[in-house]
Partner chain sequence: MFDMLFAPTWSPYIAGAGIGILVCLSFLMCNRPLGTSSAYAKAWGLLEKAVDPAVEEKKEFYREEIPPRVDGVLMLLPGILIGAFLSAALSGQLHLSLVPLLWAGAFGNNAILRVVVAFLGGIVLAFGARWAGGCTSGHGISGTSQLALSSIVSAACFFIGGIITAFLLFHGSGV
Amino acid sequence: MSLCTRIHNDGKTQLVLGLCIGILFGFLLQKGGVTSYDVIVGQLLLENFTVVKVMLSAVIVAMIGIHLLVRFGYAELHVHPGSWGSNLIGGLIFGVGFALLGLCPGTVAGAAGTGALDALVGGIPGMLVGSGLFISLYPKIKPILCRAPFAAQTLPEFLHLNRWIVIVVVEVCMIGILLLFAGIGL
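What would the structure be for this chain alone in the form predicted together with its partner chain?
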């Protein structure tokens, strides 16, 4: 059994790793400015582009990193098959909550850590209750989640193109968007 597999299967190590990755994640979210309601709602009002800059930078790095790890056998892809019933409807519902709370599931915990009491006493309990509500309604919602499944799991499969060609094109587009933002002073 390889070292990686041993780490994956060790429950205690995973607890510590989860906590450590969480701490680094929270640290970076705060330093990136996205644990702030004002920054996130500023993005949704198209006045402040910090959220998109942070997310695109993360995806630019992670897309190359994950695919290299997979290419050399150090990781596996974890892709969920999707459907319009799940991802379109769920995504839009999420968007409504995103704007009302002004934070997302990760950044609401970060905001609470920086002293935002509306996140701590409003947002986080709301997240728990909302999860519980979905869990209870899951048997009724399940048929909708399977409606209109996607024809493929990933963009390269959907386009019938080599994975690395798609990666290069998408990476170039994302870097281009960031350069465009810088160019027009967003």
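If the one shown is the form predicted together with its partner chain, what is the structure of the form predicted on its own?
Here we give the lone chain, stripped of any partners or molecules.
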């Protein structure tokens, strides 16, 4: 039995790994500067592009890493179907929370880890209350969430192209955007 299979079958190990990876993720968000209210608001005002640069860098690394793991049999992609209704409702809830606090769920956890009061007083309780409201309202809003479904497809499947061709094109575009930002001093 491989190490990956043993970890996959051990719930406690998965929880510990998830906690450790979450702490590392929060640490990296903080070191990247994206847990700062001023940096995030600067991004929303198109004055500070730190958030876009950190996210593009993360996607560039993760896209290659995940597909290499899949290629060599260490991971599997589990693409789920979606719907325009759930994207609309989720986007509205995310946008309202982002506008009220200036932090998204990932950066709230990272900012709370640094002791930021806005994340501790507003963000964490807001996520818990929002989760509770979603659970209680789910039976009533389920018909809206399921409206206009779409298939579970990856971008290469949608485009009917080889996965690695899509990865190379997307990677080149994202690296080009980062180089453009550096070139114009953003």
